[in-house]
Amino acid sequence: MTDLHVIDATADHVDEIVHVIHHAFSARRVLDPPSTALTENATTVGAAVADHGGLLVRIDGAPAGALLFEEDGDVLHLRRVSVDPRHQARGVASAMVGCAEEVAVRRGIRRVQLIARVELPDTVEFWRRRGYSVVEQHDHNLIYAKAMPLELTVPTADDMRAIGEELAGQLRAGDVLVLSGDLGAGKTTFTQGLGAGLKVRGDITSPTFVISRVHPSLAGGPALVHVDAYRLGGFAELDDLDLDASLDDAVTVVEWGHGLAESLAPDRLDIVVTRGDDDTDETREIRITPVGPRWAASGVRVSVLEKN
């Protein structure tokens, strides 16, 4: 069985950082600019490992993979990934851009960013099957984003409310949210909070008897199509609704819609709110994953919670 250990990256393990970028880079077909990873060195490794940190991933014992952080605001960059050609095909690459997002995470940073060659399709591959989305290029170079999930805890229903409020202004007309959670956990709470700071019109309530809502704008912004897919069968039943006739000028909200209305946009935000097992309690947890490069260019920001 093999013994793969992620660790963060301290200056005792600079030197098998360069190892790794070295044999990782070296191995690599010559580019043209050529890559500058084969000039780190173990001044400038260290100077990248002091200032933001990175990961080390040994394998039984030995270096195996190697990164480098460069935080930027908003943005925690990916630098030098690399594993070394002996211990490829072995999930290596994958563990270590896992932690990467768990780190920022928990440093509270809203996107992960790197650069990566156009000429190295396999490379490329790997990035769009992690979930990461094109934001820009410049000549050879792809810039991959992926916006970071956020996590909260929502003491009150009017927090919860305040939470939809403060979102609703990084929604344009075209987005679509997929809500899930218990039963009475408060997605319409959530969803009277979109309403609010959409400035539509109407109250907002469950629409479990009537599966859909449209509430138009009196603001002259996107109408808020409200869906309960609580009572459908699958996406045929979803598909009847037709909603794509309003999804390019509407914010839509589908209540219980994981697993049927992911489909509806490539570009989503997936939230899931859940309760403690106390019925007493109002305390929430709602957890909001930004998904598609619109998301990905900008990331996903409540700052309502922090007031508190």
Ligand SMILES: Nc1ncnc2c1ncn2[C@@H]1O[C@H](COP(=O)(O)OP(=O)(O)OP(=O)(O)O)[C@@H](O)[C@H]1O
The other form holds:
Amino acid sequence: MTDLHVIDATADHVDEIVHVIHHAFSARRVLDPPSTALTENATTVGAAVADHGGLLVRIDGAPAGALLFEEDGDVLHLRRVSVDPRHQARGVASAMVGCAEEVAVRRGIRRVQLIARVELPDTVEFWRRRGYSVVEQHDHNLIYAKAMPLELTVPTADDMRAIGEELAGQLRAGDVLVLSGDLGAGKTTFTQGLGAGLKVRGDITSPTFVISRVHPSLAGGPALVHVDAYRLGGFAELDDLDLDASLDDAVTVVEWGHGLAESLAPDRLDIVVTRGDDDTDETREIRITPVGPRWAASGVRVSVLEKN
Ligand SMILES: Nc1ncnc2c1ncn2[C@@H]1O[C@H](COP(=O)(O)OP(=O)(O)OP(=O)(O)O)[C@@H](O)[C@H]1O
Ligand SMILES: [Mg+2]
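Can I get the form predicted together with the named molecule as well, since the one above is the form predicted on its own?
Let us now look at the entire complex, which starts with that chain.
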């Protein structure tokens, strides 16, 4: 078995990173205009690593992959993403990108972005498969981006509503949110916050008999369609609700939608609410995962709890 390690780069790794970048980029066919990667040297890479960090992958001790970070506000740019051609197709790039996304989440960064050349179909396909979307194109350069998941600890029900309310400000007609989590986790509580933020009519409750309820906007904005899929038998029944008819004009929230509602919306927020085993503890965790091109350019931001 091969031994693959992804290492948070320090000054000690600069020479190996330069080596990988040169091997990777000199093996590529020459593009017009050519990449500037071959001008990288120990000085430029050393400065990049010192300022923003980077990753080095070693396979059985030998340098096999590398990338450089560049942090710019709420974006983490991946630069010089390189795999030594002798180590291609061994999961080096995937491992490296997975770690880069973890670094972004740890640093509290909303989006990861990179540039891929339009002439390289394998590269383009790689980023697409990893959930990246083109957000801009400049000549031969495709700008790929992906919004990062957000994880928050939510001490009280009011905090949960405040998160929903803040998120509502980032939503527009056509958006879909798929909520999952145990009974009583706080999915409806979160939706109440959304309803307050969207300024919609009617109390948002856990519907006992109603599977789907439309809350029209009181402020000229999109309606909130609140679906509880708990009692639905399966996708056919969800399909029967004919949500497609309202999907484009409303913000649609599907509780218990996991495994059902995804096909409604390639662009969505997957939201998971979890509670601990201790019933006396009100603390919840919420994880918000943006999926699809809709979110790639903006990401998701929640800052209400930071003041506490
Ligand atoms: N930190 C918290 N976040 C959310 N709800 C909390 C929190 N602490 C306590 N609660 C309480 O937990 C309950 C959550 O109920 P809610 O109806 O929102 O859950 P749900 O996930 O929609 O459940 P169901 O699966 O039955 O629809 C509410 O009574 C709420 O006041
Ligand atoms: Mg509920």
